[in-house]
Partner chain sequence: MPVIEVKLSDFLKLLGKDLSIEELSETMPMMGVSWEGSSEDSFSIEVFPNRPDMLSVEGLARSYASFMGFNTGLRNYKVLESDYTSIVAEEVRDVRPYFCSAVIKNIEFDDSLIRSIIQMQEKLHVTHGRKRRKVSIGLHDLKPIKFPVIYTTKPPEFKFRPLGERSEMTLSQILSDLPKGVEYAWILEGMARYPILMDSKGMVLSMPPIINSEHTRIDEATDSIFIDVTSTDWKAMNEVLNIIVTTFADRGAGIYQVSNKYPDKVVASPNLKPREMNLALDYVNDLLGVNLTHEQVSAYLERMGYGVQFEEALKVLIPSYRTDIMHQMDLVEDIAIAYGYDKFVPEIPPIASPAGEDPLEIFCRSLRNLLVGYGFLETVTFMMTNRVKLFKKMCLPEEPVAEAENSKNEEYNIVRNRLIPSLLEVLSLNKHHPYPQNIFEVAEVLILDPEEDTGAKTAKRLAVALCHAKSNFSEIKSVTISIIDNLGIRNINIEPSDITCFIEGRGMNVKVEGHLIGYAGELKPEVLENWEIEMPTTALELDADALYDILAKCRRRV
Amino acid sequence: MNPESVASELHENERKIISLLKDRGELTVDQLVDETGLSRDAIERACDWSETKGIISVSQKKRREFRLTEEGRQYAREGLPEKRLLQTVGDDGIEIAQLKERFHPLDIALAWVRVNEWGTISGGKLKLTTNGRKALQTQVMDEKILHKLMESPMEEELLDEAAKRKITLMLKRGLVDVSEATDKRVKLTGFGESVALSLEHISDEKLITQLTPNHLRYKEWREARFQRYDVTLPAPKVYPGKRHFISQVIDYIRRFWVEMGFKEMKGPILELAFWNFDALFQPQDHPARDLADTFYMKTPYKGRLPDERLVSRVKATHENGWETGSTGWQYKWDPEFASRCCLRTHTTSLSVNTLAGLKESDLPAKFFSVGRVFRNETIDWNHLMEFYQTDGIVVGKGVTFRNLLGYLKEYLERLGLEKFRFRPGYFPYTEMSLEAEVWIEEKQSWTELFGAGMFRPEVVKPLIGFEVPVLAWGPGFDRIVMRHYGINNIRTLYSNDIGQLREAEIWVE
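The form predicted alone, please: structure of the chain above, on its own.
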């Protein structure tokens, strides 16, 4: 870059900094603030601009400062307890019993008198040593440090080794506090020195960095020069505050369903097995209900089942199919097992809970949920014990399987997926059923995303009391988000790695 050209493009704040550095060499940001009268924010910005252009270099240096605590200030005013104790002893010594009545704090003072070898105790009497008599006649290093710290803090790099050792002891005694700070030091580069020389030739020119009404009214622009801007310069990286991308995705999904006319379902993460399994026509001996897959609670061990009429219909459906036209599962349904408490394994528990509260006059109706679910999975790159799921149901006499495909297609496209497919699937509580899959280019294979289908009559009729088509789906979105952000381990997805969060792009809506 040409120094003359760069000099002509400098902001007036940059010019002030460069002029100071040319005369003074290296300066801290605090010194630049004092010398220029500019705010710290203005100095920081100007330094960033100049560093980007290669004019200055900025280094950071950590420093430690020592300050007195309240106890330290008291000793600086009144004197160290051990030094004051020396003054009461005298040439012949003094009885410890007398000191207990006359001197406070005696324990602290005696301890440090003995550590410093200023006195000895013999026969219940404290006597001064030679070192003690010398200390009585002079100002010891501890006192010097206390008096200096009383005037102003002391920087560690300015202390000699003896003073550092004393400061360490005073820290342990609680007389001194230490604080750490980082100084930014700024100096001209070789190129910056060339720019500084070029600035001398144009220092008398009037520079306009921002056009104002007065410049136009009084035609001041005729005798001035406008600051030039180099739009090709790289801008310093800025990390704005933003939410975790999982939170962004959850909000996006929530808005998507609301815009589609759905109402949100909410409920507790602690659920009865009745709502989590039984209401979904899942038999009580189904493998998914075992401890291997479900977190059952020790406390509370069980809860209260809902309305007795509803429970009796679910019980009959399991045992013999009730009035659904099914033969049921042909076993004796256990209400005690259904009343067990567990962490919900899917948000579909909210869907059946909502269905149970609907009346025929409420139809048609559309509902969705977004929430955390829990499964006793072995943790690996693709599985966690806790993750998010979004559920949805559409209830109405005219809804069909084709409507279900339309909703899911719109959902996946709005999440940015282009190549996906639906294939037949099986679930205990839906018929017809499907599984959605997405094409993973890197692996050249299809990966399962979620399942969906139409609730079976054995689910719907016991809950509502009559037959009506219900579309249902329960997609997780972890794998979609992982694919979008190029994350190949689900544990990384939910981590709070600051570097990852800073670099992650904002979820595009």
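Moving from the form predicted alone to the form predicted in complex with its partner chain:
A lone chain is what you will see next.
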């Protein structure tokens, strides 16, 4: 490597370090921080870069450092207890019993007085020895160390043997703590020396880091060199504005239906029970109509039923089959019950509403919807009271059960499912009824995805006036979204955690 080209690519901070090292020889990182006024982080990063380029060598050296503990600092301020005890004894000695009340901490002080052979106890009385009297006059080694440590930590390397012994004792006594630190020492390598030299030649030139309008306006960039960047370094994260992932999936599903030639149907989320249930030939005492599963409204409580002809047909079909060839449910149908308002429990309410508006000349026809549906569920990891559903109907003479399977197969494949099956199912308004199930490899079992079928004549004929096959389905797709995004808790789908939304990958299909 050419020292000059290396010198020209240096970061500003590297240049500062190199010129310091050139003047001062070896320095620690601490010293570099002090000298440059840069942050430790910046210095360390610059050192790393320079080391990688072979400009500097970094050596690490462990050192042990002693500092005072809280107790140590207290004694440095107030004096060692054993020393303070000496001061209270006096020439004639003192009764231990007397000390007990006046002196604290007596046990510690006495113990050390005895270890240092500063005093003797006889007949319940403490008397000073010669050593003790001498100690009283002078600053003992322990005290000297305490005071020094009070000012700054001491490095083990700089202590003499006697001081080391003392400090070891003080460590045991809990007055001193030891900490281990690593010194990073930095110096120029041989190559570094030549880089430092070339640096002198170019440091007069203007070096541009951030290009500014002024550089351009006043053509400053012509005389300057551009600092080369290490393009492999990490850059700060940015988050784009983004569609919610469910919203992206909904778009995908809409596009799918349109590509398959379906027209969108729309309708209200608050519906008459008539459209949500009765028009679907669900008997009024059917458990699915229970308060337990459906949000019936307090406000608005009741609505207006559609035109009388339609209502009377639906009523007759429930009661005796009307002209559908069916026996019907054989009970008395109650218009009051049908005019209750509820939040739609499925978007199939839209499908029947759409059917009711079709004329023979509109056929064949294919419709889809995507919309919010509501179930009176207690919320947990597996249940929500609101979610999305996509309904579809195909209405036309000659459409068959095999056609139903054809559309569903295409839908499932387009959503990325590979192993699925159709098995018999049950809905009061379809016949054939089926459940689409997907194979869950981890669980080694089939899991229900959604139901579908062909509308019963008891549904179709009262609405549209004649008999015609209608293929119908109403899948929810929360489970598929959860699988795609690796979400286990269904609540997470609608929790709008901004972190999750920022990180969520976009739907690219």
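Positions refer to the first chain, counted from 1. Everything numeric here is computed off the predicted structure, so don't read it as measured data. For clarity, a rigid core is taken as the largest C-alpha set superposing within 1.5 Å between two forms.
In the core-superposed comparison between the two forms, Gln330 has its Cα shifted by less than 2 Å. In the core-superposed comparison between the two forms, the C-alpha atom of Gly392 has shifted by less than 2 angstroms. Superposition of the core reveals a Cα shift of less than 2 Å for Leu355 between the two forms. Here the rigid core is superposed, and Arg222 then shows its C-alpha moved by 15.9 angstrom between the two forms.
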